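What follows is one chain in structure tokens, specifically the form predicted on its own.
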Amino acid sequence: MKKPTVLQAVFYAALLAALLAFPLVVKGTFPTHVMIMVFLFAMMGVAWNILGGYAAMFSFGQAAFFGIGAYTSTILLMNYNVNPWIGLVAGGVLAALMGAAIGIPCSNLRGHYFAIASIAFAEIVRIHFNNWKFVAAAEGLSLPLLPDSLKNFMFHSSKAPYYYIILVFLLLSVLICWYISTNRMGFYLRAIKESHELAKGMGISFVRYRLYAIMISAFLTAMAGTFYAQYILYIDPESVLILPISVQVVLVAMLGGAGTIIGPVIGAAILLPLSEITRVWLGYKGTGVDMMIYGALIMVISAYQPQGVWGYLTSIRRRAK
């Protein structure tokens, strides 16, 4: 990849300043929400790029991270008194190890195989999770107030610390993915997305990649899952293990430009406004609205653009040249 230019790195560094000083400069809860939601998925959506857009490996089954994420820090928090952040790593570690665990037997599984597979064994967690005493199943469980502190990881007064966290969060999950495609293993999960068969002639283990893929994913989609659950303060199987979460995230990524470094982070900059202000505007009555408009754009993106608005970017840039 090349070094970025001086105007480029102008451009980002004006972005991050415009981004910190946003909670601070813009007064309301909701846009400070509306932009916490765009950084959550724009995380998860980095996440998943990690194993469907450069590993080919179309999952639709994130929700199954997200959920245990939120699970294992909430649980180890109100049975164990474990701190959240400590639940934070056990959550990721926990939702890797269940990655390789599905990773394993689907490892030569391609296409929408795989996709199928992943909505299998998403909805097998659902269902277990709604029928599983020991997380008190459909009744859900609310987290305990704990004092307001970073150490705590909760905030009564302000939802600013959640936006800093999770923007945190969030570059670094850009970084992970920068790190990835910059180096072997991005240039591995490239080859193996072309062909296995020439992957393997050339002597890369897809097997392992893949693995490696799904288990990165895994873990940063579950540290998504822990703040969410530190955010809202209660969760239940159908707030955190359903479908139209993993679909959610990979249109995110299929919107900004799947298998680019940005395209997850313009995708969730264009979805989820859409979403927060029509389920704020509508209410009930615009149920389903914001899955009409994903549907539309989604459309629109893959018949004239299928590299995503990242990609029409690009294309536009290389003509002006």
Given for the second form:
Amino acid sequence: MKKPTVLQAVFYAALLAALLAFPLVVKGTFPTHVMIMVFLFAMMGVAWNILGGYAAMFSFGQAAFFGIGAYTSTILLMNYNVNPWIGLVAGGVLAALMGAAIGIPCSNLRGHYFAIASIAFAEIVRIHFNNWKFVAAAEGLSLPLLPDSLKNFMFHSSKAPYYYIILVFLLLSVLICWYISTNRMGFYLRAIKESHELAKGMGISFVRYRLYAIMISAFLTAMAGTFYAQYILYIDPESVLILPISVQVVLVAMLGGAGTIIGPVIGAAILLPLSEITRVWLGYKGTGVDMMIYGALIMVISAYQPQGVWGYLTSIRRRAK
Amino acid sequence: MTAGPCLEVEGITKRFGGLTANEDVSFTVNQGEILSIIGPNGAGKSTLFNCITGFYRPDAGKVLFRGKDITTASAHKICKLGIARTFQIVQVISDMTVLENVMTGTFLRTYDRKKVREKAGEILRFAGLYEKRDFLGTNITIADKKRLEVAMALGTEPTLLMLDEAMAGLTPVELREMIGLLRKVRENGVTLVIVEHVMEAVMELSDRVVVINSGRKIVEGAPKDIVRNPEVIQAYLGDRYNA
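Beyond the form predicted on its own, can we have the form predicted in complex with its partner chain?
So here's everything in the complex, that chain up top.
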């Protein structure tokens, strides 16, 4: 990891300042909402990237971890009056344990087979929750309204606090991903991605490192789930456990650039505004035009720039040298 | 350094269904020597190699590394114990730089990133690849990849280095360089087992040679004796030349 140049440092500082000032400067709730969704999916993209980008474990089941996070904190809050911040950690731990539980039997599955197993896992979780009385099955759960406070993780008068919380979550995820990628685990995951044989030959227990990757990814994704529940204040299996969430997460990471730290953030910054804005502008006509535009963009990027936007920028820089 | 042999292979048998790839193969590797395993194509050299390094589990027999039974140990544990290997089909991490490739190996014994980087740099100087440290693994020549593989293996600080055809396909100049590198590795106290087809290298490097044919060990001895051995000539050239 090279030290950032002065120019880069100034750029990042300016970007951070702009992000911090955003909800204060921009009026209206919609732009802030879009930014919150960008950060939420950027965070999940970063978490997915630890699995898919670094270790080539293409999980299409991230919705399961997202849902487990959302449901754990909500159930704890509703039934046992547990503070959502504690619920957040509990959801993360539970998701990590679930990740380990599916990670161990799947530890030898490669490429597509891991993807299939992850879809199966997430669908089982969704169907189970749809029929599970304890979590109100398909009816869903409305969170009890608590007074505005950071301690309650609930704000009714403004979206700005949610904006800052998810921004911190995102920065935390990026920091974790950066730490992993520059240390032993990142090197080991990339070796595993290259070849299991090579990894074994270099003394790397790929079962163990793949397990670590799943658990960290699951924990972060569950954190995003709890955030979503606290933000929307209503969850049901159709909003937090469905396959499109998993797919969206994969797209965000792939379009931005899998296997890079900042790629998923860029991917989210492009895709989420696009999907939110096309939905609001065009979606109400019921013609599906928004989905068509969205789909076309995905096709263009995957056909012409499979390494993602960040991969494209990096290759330009490399050529310029 | 502990006394006694570095590696003891006792009666290794490995079957794939009806095919017996190795049958009752035994040999010993002494501390600090270079032992070559040769034999015609399909003789079972690579299978033997994989049985020793934990990639295959033998059906019978034992492998002892510095007196410790490693027959059933998993591959990554064997590496941790001090046996590093390279692959017949060269394997490097293609989207990492040359330096990062070696760092992946050196991370085995150190967690500190700075130390890992320094040590990897030293190993690259040793292997004559330091100038290419910032190249991507995918962008270097086959000869460099083979040297990089050795460097990656050295990163794990092995006491025994096992090379599977590290010299196949090299030009004469590249071959000289590789032989020089392996000599230096041995001078640093690393024991070497090489599976090789390139006889020039085998003759020059080896202290002893083990010849395998049809899964069995047929002879073992000094390189100059091996090439005159009638059984070896028969194995390579067929009956007609067995005067």
